[in-house]
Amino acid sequence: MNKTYVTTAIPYVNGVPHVGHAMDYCLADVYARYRRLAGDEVRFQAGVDEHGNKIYQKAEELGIPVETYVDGNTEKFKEFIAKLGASYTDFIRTTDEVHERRCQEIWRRLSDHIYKAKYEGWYCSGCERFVTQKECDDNGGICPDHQKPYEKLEEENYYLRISDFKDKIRVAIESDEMLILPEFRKKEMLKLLEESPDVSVSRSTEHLTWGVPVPGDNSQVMYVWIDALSNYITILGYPDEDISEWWPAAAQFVGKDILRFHAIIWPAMLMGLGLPLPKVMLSHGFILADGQKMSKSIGNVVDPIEVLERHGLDAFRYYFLRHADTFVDSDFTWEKFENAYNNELANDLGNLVQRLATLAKKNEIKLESEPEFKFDDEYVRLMDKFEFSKAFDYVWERVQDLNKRIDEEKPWSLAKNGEMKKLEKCLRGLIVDLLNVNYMLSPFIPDTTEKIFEVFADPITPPETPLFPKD
């Protein structure tokens, strides 16, 4: 049996989950799901990043403690996740204490790469990053992601040099030792690993307490990469036990937004640790709100919970894993999403159901063996490449197909006649059919795919509701 990890990005607890959140956790789901249906044992981590200036500011602008703080808001997350149906094995806080002390241990490891020094330069607290004068300059002083000024920053800080490894990234990168996807992501990443200058890996005390302490010196706390990356290893047991068994991840989903850092500080730390790098980075794009990146200051926010809540979690499902392309932005209306539950999963795949449990039901047909399912060539080539939006689609050409089959074999003119030979070799070729596509669906809507093995099941049962009720 292969083992498979499956990791996502692990977000910071300073504000609610967002749509963002939710395309990591469903790409990463569908993925896992899809390899234990292979036959793989499967890891799936998820997790939170509670240290950090932003979530102490935060805590603070409440009047709370920021343990408080941090304890609501994680679950918050882990309910959210829940919701989203999301199958992970593993949780991780950066404020356990195993962790804490796990990540320290890495810092010894990686302390022949890491100096001290004074810096002045342009620092976005977003990003959580300094950045170069050129990048300044590019942006117009202005973080283009956070839509904030650049500060102004000096201070003495540890750095872990990047410039230990870049020949070494690039090389791995341009072999595809990891492969990036997409593609044309892997471009953008070579161009920034050529300009990428060491990076900070720790703050002053004096400006950040909340974080885990610099091991030998009590005036710095780490700060985001060394303390945020080691989460997909720590969560393994690194460096207290022998992690080769699950590491390197199969697959690492992440956004757009955070690409650079897993693709050039990310394979830095694991370079320097001596552990092979991960086998797939993902980035998925953004999801816009009517063609526009959501913002609060415009107010076309789209709150997860409120599509969730509007037809249910298969149905959030369908809409983001099927019409959000897996690499690039996609756009989403309610028009869009209302069109895609009434026309599609209603009418498409409700119908089908309905109409085949319905006229097995009625006409006394049941399978003779339980069938053996097996995944289309197509879609395992779909799958294997994470080309996960076309492979929903490719499965939702043959659920349109079997609409098209029923229409033209017209079984019920064939139990009108008296043909009953022709009638169960008709239904139950419809039926079989429909579960194979039924089982190739599953690691995408797994509640509606495990309803419709039920209503399939010996004795064949009509749903008594709609699986997809409209409006």
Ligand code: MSP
Second form
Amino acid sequence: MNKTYVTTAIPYVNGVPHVGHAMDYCLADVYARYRRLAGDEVRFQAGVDEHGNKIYQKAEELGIPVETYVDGNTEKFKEFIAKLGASYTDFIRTTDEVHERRCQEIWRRLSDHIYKAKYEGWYCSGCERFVTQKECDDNGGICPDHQKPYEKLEEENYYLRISDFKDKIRVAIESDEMLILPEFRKKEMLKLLEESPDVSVSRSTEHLTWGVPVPGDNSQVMYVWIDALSNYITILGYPDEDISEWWPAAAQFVGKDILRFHAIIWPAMLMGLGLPLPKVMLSHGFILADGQKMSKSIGNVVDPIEVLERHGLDAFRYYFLRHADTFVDSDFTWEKFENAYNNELANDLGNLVQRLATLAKKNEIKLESEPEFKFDDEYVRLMDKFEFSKAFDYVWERVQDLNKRIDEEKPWSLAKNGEMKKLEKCLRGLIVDLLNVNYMLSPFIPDTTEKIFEVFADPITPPETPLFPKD
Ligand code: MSP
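What's the form predicted together with this ligand like, now that we've got the form predicted alone?
Below: every chain and molecule of the assembly, starting with the one above.
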């Protein structure tokens, strides 16, 4: 059986989940479900990123011990991920003792590529990122993403010698050995790689204690990204266990803002460890609120729980998987969400199921045998290219085709005229095709498709309440 490993970025637990956090899970979940249907055995990692300045400072501000703070928020993220229907198999916390120990072993194994030097420069704790003098100057000393002044750092740090790997990383990206999606991001990453200096991979404990201690040096903890990126393999057991059954990952899902860490530092670490690179590194766009970046200061942060509770899980997944493009920024507005729910889910799909099931029941139609499902070639082509929103569009067109076919074939007239043989053939044909469309929809809206399969199981039973009730 083909083994497929799928990963998601682990969110910082310095707040509650927001709607943008859903993208990694929704996309990775579609892929995981699709691969399972194709017969693969799938491992799907999820987790939380608990170390670093940002989290430590937040806990201090709130006057809560940092351990208590991360425990509480981790629970909220766990609940959120479950509410999204993400079919993950493994959950990691970066404060897990076993993860920390494995990170230290990873550090030891990278030690040929690590050296100590003085760092003088700028840092944004919002991004948890070191920035160059030029970037700091270009932004007038203030991080544009967090509206916070960069902090000046002057300390002894350990560095990872990115220069040891640059050429090999470039070749791996250019040759698609690690396929960066979408294509335009691949070009951006190649440019960043060229400009990338060696990266500082530790912080002095004078400034940060909330991290994994650097082995053999009590005065330093690991830079949060080294610890965070390692999660993808420590969760598989590395380096205690042989991970070659699962690694390299078939696909890693990350947002566009953190692709740089996954396209440069992560490959350098993997190469230093002698491990292969992930096959696909997919970077998705951002969810905007009414065209604007969501931020607490603007007060336009969309609460994902509110969206989930409005019309249930599959309405949420439908919107963010079809109307949010897989690769570029997309907008959320309540109006668009309501329209998608009413005009598409309720009218196109809900009504179709109701109409067909009602006609079938009334005319005592039975399917001859359990239909066999298969993916359409175009669907496979799009799914294999990770064009999930386009694949979803493709399947939705098939839903609309079925609605047109009912209108054209008019089964109710056949019934009225007593043309029973024709009616039976017509309804059976429609139902079998609907079930195949339903099968292709199942990675996207799994709860609904399960209900639809039940409706058309023997005996066909129309839903007692509409699949997508309107207010
Ligand atoms: N902790 C790091 C990731 C470490 S992975 C080894 C981090 N955390 S985060 O909480 O800031 O972001 C988690 C994920 O959510 C990232 O993939 C990020 O791109 C994504 N998103 C955060 N805001 C988003 C939107 N508004 N829209 C879509 N995705 C967004 O980065």
